[in-house]
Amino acid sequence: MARELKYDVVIVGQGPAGSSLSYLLRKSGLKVAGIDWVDWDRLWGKPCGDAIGAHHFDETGLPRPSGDALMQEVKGIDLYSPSEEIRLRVKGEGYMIDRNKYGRRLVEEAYKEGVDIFLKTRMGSVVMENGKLAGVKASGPGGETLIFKAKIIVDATGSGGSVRRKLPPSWPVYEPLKKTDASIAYRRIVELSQEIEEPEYIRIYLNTDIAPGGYWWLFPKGRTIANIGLGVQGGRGYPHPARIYREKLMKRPDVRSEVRVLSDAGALVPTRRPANTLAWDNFLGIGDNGYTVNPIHGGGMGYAMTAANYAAKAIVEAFEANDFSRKGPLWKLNLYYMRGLGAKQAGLDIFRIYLQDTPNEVIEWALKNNIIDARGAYETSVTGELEANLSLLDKVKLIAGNLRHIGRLLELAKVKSYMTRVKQLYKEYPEDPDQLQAWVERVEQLYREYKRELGVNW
């Protein structure tokens, strides 16, 4: 027999987005349940680079990692050209974390302060009543059927969308992820026989021969422990990154010095602009579920926290207004996110599309000729504006000596223009859900035009 449980808010998934929301709602006075199919030891189990910028904690009010959850303080990123002869050092404070230990801290704090946590509880189906989302059905640890009823259901289950994909296809939140808008990632956490120099700097390597449509990384977690992995663009027939790791990365001295593999895993990572909407009637989708990632490097933990912070505000306002429809305060999640961080991520998505069809030769040329320097790389990743050195004098000098790259130089100017245009569209995100479809059509038209001009056919 099924057991029915009634809540104000049910959060499906307790990864970075879901556990952050549980933590942020712990003192809201609302009756909240957080559910996840894993146990305590596998919370935040999705493999990633484990790096997160310090500013995300200050912006959301979530606690900074400390104790055994903190593996390494980060002072910046070293970005390497394909030949590795050029290195751009981008300064910035951050952390390498133990994901499970940090995630457990958030969930345990939420539980201590009143959030009901249901682990080893697998989401099954959605409960619809009178055409509206009313709850979810799940299987508990002993196989018991649990029906969670709530005014608001939050999908924080990642890009797979355990709730989202079971909603009516006619709902705008039902938005599948295209294979080419995702990366297939593989990483190992390894112990190395040699000490890592400057472990406070994480390394990103741009090399299409190793990571087509992506990059590979070496992120130190101390002097002799490192997170090493790569991501390749999906949907284009590239080899699986685990195979590339074995066949190419393991030939490098800094990688093959591993003496012990502590863990290895792969994952699908969305690398696109945010979903068209994160909210609908009685529903919110946050984190990878709403594609709220940095499209260039695929980092999602900090943006999941930001989306959770905005979701918490929208949820509290919805209960104050006693309105859980898309016309009410839930829609503010979209306004909070899309007009700010979402606009930046849309700009980066435009740049991502350009980069994924750019060969090693051109990347090397651009970095060697200071088309993008360390500051420009940082500003681009933060603002979503292409901070390239494209003054008239630079263009004349470069064209004079690099005739074969004239087209690429002109393309960069186009990319910069489209980044600005898409950001403006996101800043005009509609206040009324009834205007969403017209806005989406404008965005999709811009993307079609952009891809046509670049000759991109994926």
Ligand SMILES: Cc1cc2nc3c(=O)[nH]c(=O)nc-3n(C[C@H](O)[C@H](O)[C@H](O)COP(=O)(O)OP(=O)(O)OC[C@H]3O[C@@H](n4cnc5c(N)ncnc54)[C@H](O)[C@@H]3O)c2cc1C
The other form holds:
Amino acid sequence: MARELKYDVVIVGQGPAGSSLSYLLRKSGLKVAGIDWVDWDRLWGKPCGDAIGAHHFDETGLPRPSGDALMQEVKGIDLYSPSEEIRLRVKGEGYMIDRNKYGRRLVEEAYKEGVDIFLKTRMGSVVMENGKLAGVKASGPGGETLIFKAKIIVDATGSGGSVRRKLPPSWPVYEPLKKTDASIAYRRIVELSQEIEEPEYIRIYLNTDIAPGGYWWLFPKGRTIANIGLGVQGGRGYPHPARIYREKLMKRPDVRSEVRVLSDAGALVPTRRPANTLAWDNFLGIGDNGYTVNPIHGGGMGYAMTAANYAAKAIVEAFEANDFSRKGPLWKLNLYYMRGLGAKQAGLDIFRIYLQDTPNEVIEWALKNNIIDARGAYETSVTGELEANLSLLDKVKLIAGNLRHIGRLLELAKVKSYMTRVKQLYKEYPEDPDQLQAWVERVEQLYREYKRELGVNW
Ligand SMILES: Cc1cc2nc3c(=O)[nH]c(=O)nc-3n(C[C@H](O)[C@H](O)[C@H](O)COP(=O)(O)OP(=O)(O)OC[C@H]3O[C@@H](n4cnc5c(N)ncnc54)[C@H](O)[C@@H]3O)c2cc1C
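Same protein, different condition: the form predicted alone was shown, now please give the form predicted together with this ligand.
The complete assembly is shown below, putting the previous chain first.
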């Protein structure tokens, strides 16, 4: 026997995207259900680097991490060149968090304020009625079949996209993730015998010998605990990052000083532009399944929170208008996201494609010659516009200094112009869903042209 439950909104998945939305809707007066297949102690359980910028909390109204959810305050990032001779210190406030403790806090607060939380509840299929998305079917604790009916179903199930992929194929909501547009990432949380100096700076190492198409990191969580890991680009035949960790990173004295492994696991990170749409009739999709992730550093928690914040606004407006179609307020999630953070994300995606084929010697040379400095790295990450020192004088100086890299330098100017162009396209994201296909074709055309110019064939 199946039990039918009626809600205004059902949020499938209570990771960073879903639980942020549950929290933000807790005082909306709407009848909301949040479901997840894990239990309390495994909420937000996806392996992660656990680093997040402080501004995300202020921008979304989510509580800053505190108490036992906060493991280390962060003052900035130290970015190392492949030889590690050059270090850029990029200042910026952030946190190293205990994901489970922070996530639990959001879900508990949402629950206390009236959101119904169903844990150990696995969504299996979607319920369609007269061609419309009407709910989801799930299996609750003990195997009970639960049918959640709602006006709006939100997919917040991470990169698996459990809801998206089950919607009718004629809906333009599911785009399979190309392997080369994903990073395979692996991390350990370890206790170290050696004390970490300046634990308030997280470390990122650019080194294609260790992390091809990605980077490796050491993020302190206090003086003796660190989150250490790496991400490599998928689909290029590179070794698995867990193997690289064992064979290469463990040779380093700073990594080898581990006395205890507290956790080790890996997962996929989408590192591309956002999905073409985050909304359709009675449907929203946020977080990793909407590819709302920074394509350069793979940070997805803050982007998921931003998407959740916009989703909350669109949902409230949809109920005010009593219109749950793609032509109504739900579409505003796309307009808010794509024209703001999404435009920046697409700009960074263009830069990511360039970086993933850039060898160590060019990275070393660009950092050594101040082509990108700490301010530029910061500005690029904030705006999605490439802030590189490309003045004529710099070019002359460099061309005189190193003939081998002229081609790469000229390419950088090209990359910068494509970043600006793609951002502009995202700012023109269509008001009307009927115009989506034409807009997608313009985006795809721009990517094709860019890849052809760079000679990228993956
Ligand atoms: C190794 C690694 C390091 C990373 N480092 C960072 C970092 O330092 N900073 C950062 O910001 N981001 C980082 N990320 C990315 C970040 O972890 C993700 O972007 C973020 O967790 C995405 O949140 P989400 O809510 O979309 O998805 P998820 O965290 O995947 O949550 C999805 C939830 O949905 C539930 N679910 C899935 N399917 C179903 C179903 N059928 N029924 C019920 N429930 C379901 C899952 O149990 C889960 O709780 C990293 C990722 C990896 C892999």
